[in-house]
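A single chain, nothing else alongside it, follows as structure tokens in the form predicted alone.
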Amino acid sequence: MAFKIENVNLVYDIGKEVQTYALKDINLALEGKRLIGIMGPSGSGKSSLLYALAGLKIPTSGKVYYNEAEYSRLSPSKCAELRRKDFGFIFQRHFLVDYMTVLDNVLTPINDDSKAAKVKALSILDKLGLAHMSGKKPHQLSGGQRQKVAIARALISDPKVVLADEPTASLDHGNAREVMNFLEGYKKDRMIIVVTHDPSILENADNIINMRDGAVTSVENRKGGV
């Protein structure tokens, strides 16, 4: 899997007296099975870059490619199909469905309640220490447990790329480290991109993209180039 970003700008409030650059002159190439961190303070453009990579935000100018496909040339339905097939998403808020069990929440992306799918979901939950909670509802879980369910949901479809936006922001340090250890275990099989303002959770990242004011200020290549 590979991403390429060419001369990307994302501007809000176009035509108004004051315009805001969420992304400014971004050029990046990301490839391979690795853990990539996107670091920067609040408002630096981290999440905007993640959403541009996912095709969820279309740049004001410039081009974003995923495996040679340029998002702006794809129909909305083709973009959605690509995301369903290749991407898994983890957000700061878990967005679990309150009236569904933990197991059903995990199965939601694949719309499959077969025995094989349930076994697979329970296996992922077991690795996260939550198999015994599979019949519970989200309100019966702690914040850390709910976030782990959201991670299991992101992985159930065997995505080629996992895109995580501040996945540990609402967790204490112990749970945050546990979540990152789990995600790091998957980087040999897929690309994992994590947006965070906390450098401590990126100790084992292969690469870190540093951002400020919508621009990439540096790229740290810790274990091979981006």
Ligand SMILES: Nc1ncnc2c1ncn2[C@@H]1O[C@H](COP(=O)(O)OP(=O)(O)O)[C@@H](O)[C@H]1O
Given for the second form:
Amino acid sequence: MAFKIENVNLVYDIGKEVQTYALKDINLALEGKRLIGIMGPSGSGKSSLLYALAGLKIPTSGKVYYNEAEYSRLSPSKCAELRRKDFGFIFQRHFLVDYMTVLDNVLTPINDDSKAAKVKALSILDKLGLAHMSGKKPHQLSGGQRQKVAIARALISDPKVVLADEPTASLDHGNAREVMNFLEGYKKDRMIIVVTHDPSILENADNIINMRDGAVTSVENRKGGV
Ligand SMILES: Nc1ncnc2c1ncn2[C@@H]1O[C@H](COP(=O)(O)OP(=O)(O)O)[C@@H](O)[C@H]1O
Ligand SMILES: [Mg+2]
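Given the form predicted alone, corresponding form predicted together with this ligand:
Okay, now the whole complex, with that chain kicking things off.
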């Protein structure tokens, strides 16, 4: 899996007096199975970059490629299909369905309630220490447990790329570390991209993209080459 971003700008409020460059002249190439952090203060463009990578935000100018496909050349349905097949999303808020059990929440992205699918969901929940909670409803869980369920849900479809926007922001330090340990365990088969303003959760990242005011200020290479 590989992303390429060429001369990307994302501007809000075009035509108005005040314009915001959420992304400014971004050029990046991301490749391979690794953990990549996107770091910067609030408002620096981290989420915008993540959503541009996922094809969820179309830049004002410039090009974004996933493998060989340039998003603006794909139809919306093709784009949605690609995301469903290749990407898993984790958001700061978990967006679990409250009337469904933990197990059913994990199964929603694959729309499959076969025995095999349930076994797979339970094995992911087990790795997160939550198999015993599979029959509970989200409101019966702690905040940390709910976020772990959201992570299990993001992984059930075996995504090639996991895109996580501040996945640990609502967790205490211990739970944040546990979630990061778990994601780090997944990087040998996947590209994991984690947006955060907290450097401590990116201790084991292979690369860190530093952002400020919509621009990439540096790309750190911790363990291998991009
Ligand atoms: N829908 C929007 N309309 C106008 N401005 C926006 C919108 N979304 C984000 N922005 C602005 O774009 C900049 C980057 O935002 P964002 O990518 O959310 O940063 P981060 O995730 O680093 O906090 C900020 O100045 C933000 O206020
Ligand atoms: Mg953000």
